[in-house]
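What follows is one chain in structure tokens, specifically the form predicted on its own.
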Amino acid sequence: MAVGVVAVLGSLALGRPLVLFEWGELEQVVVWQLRLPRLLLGVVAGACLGTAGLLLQESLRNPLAVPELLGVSSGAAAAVGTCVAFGVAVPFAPLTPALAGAAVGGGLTLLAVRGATGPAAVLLIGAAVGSACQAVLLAATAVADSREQGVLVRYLLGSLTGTTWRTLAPVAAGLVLVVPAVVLVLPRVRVLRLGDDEALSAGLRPGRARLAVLGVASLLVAAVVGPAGPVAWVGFFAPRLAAWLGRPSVPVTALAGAVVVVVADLVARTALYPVELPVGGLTALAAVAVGLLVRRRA
């Protein structure tokens, strides 16, 4: 908790104007108008990758099912890559394209893995699925305007980057209809978690079940990779945390993918001023480094 408050006052001060001493209409114009609405994407943005990551890992018993593994998140930034490279006008984007592909790459990953035996399996044939929404993405890239190459390339990163109060609008009504399926799709991930044994005595089809668990996952990813990109890993990274203070539950969960979007995003913005680094490629770092500890450990 006094993690996430020290980066929450950090994202809000430090930078260029510096916040701490002095608070004229230029301080308040940089807080309000840009500093707040990027600190409020960082946190639901993590907030909501952690969660996805929480209910994939928990309904398919793997602690590597996670959205960049399964071709959620992938498919969701393809979808939306795509639309921007050929300028195909969708409503209530980002969020409708980022759904919809997100829908499809964990549909495509479910409907392959159908027979597959032994959790490798299954993260090959999702890892493959990634794979081929990526190279959707990168062949969009690749024949876009130069002029879109470049935010093409920096949102295939994963980048809070230009967030306003009006990029902020299809993530809350992302979280609208977010919030009420995570409750609802909860005492199904518990049973989930059991087995499907055991799922199959309490009256649950495991099958069902985990399409559910998965559209609820990918309205969780859609909701934010469609303004803030594919930022990675935090669906890996955000479970093991709060498995390593002792409460993998979702509100921890979400707590903790907030507190590494935020931190990410912090040093990003501030440690090359006036470069800006990729949020992607840091909680990526922070996820790797994260699974060299626990395999060490193991």
The other form holds:
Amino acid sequence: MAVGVVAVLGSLALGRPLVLFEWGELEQVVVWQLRLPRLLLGVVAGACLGTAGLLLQESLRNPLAVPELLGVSSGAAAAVGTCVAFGVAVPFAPLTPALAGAAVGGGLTLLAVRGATGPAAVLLIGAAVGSACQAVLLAATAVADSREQGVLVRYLLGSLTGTTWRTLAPVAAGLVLVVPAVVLVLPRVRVLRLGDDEALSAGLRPGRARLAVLGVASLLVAAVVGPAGPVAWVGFFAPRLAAWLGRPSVPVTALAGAVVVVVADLVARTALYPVELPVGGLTALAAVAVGLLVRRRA
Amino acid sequence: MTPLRAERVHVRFGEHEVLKGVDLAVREGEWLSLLGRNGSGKTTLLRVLAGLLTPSSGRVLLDGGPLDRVPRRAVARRIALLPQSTPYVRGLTVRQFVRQGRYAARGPLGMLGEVDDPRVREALRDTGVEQWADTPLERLSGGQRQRVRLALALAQDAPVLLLDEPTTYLDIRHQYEVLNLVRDLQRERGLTVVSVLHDLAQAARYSDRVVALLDGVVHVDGAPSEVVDAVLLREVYDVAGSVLWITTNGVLKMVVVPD
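Since the structure above is the form predicted on its own, I would like to see how the form predicted together with the partner chain looks, so please show that one next.
Zooming out: every chain and molecule, the one shown earlier first.
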């Protein structure tokens, strides 16, 4: 929690201009119009991706079942990227194409895996589906106008650059759907952790329940990928961090994801100023560090 | 009264037909044990009775109605299953694990009963795992974990309990602890128990009735003292030997002596 508060304050204060002691017109505009919406998107992105990772990992009983490796994130990014590149107008974009892409990517993986929940099967098939989605996105980037290529890079790497209050409107709409969906699906996830036979014996059909979880995870990922792109590996390490802290619950995982994305974005924004690094690259690096740390402590 | 009945149940896995027309009526309040060689279809039959496996043909009746038409939550309120093996679950305390047995009893939101459910407390107490309620599952031994799995099934508060090799992984003391526990619960709560047991002596001692499967059909069906004999040994298990029945402390026990 303390780390979260420090990250939030740092995110609002640090950078050019440094907002510490002065509170003039420039500082007000920078904080209210640029840094606050960006911070909020970072919080929501981290919380949503972390929660999506937790739901997928627990329902498939597989630590590798993360949005990136199930084709969920890349499916969403490919769908939004394709719409941008070809100028396809979709109602409620980018939420709707992201949701459709996430559901198709994740659905393809689950269909191909067909009940095999072993890490290797999920990893291999999900990686193949993810690569196919990446290829679609790269092709879209290659044929897009040069004006749109900057936007498309966001869907390749994930970035919070240029976030405004307008960017946050569809995210808020997504959250209205996402929060009750997570509450509804959570009891099923808890039962799925026990094993398929146990779940069925307890009164839950595992296949249907997993589809419901995948749907909710797709919604969580779609709400983020639309405005921020696939911020990499947050769904992998947020649950690991929460487990490492001894509290592998949704609130702690969401908080861990939020803190990591906010901190990563702060570094992305300030480290090589005026050049901004893609936040997804930094979260990928952080995932390596967390993975190694958790492995050493396990 | 027959809470569970299998009628002409066939189960095929590809070309291989495991069950070839099994008829079986489970009587209310009895402990029925399924016997047979490895691969004779005992577990398959148990899974069919639990509704985990749909027969290739034939049907299973739950309280007189087709099992496959009963919603899964309603089935869970009538039948609880202890499967042969459970995936290794990490990150849950014993209480959190056992609570999931109440899934079918909870409301649509599934939140109800999360707080403190008397059935969960009862299941923890009856299986003697109350003292580990807040211990993570991964810290328990194999025997302790098996009792926790039994607590999960009991938390469902279903009148029919299906046990697939409940004594696997247990040393002899824990084997008898689990079986005694099930027998006490069967008597106190009037449970109907169907179990798959490999140990003939245990099946004979605890069951009211044994059913031996051979070549995919019911070969022998009756009270243990009447049907567990040298003929059953030879025909069902292909073992030449004698079966001795002895009474100690007023309890009829059985010993297999191979030739």
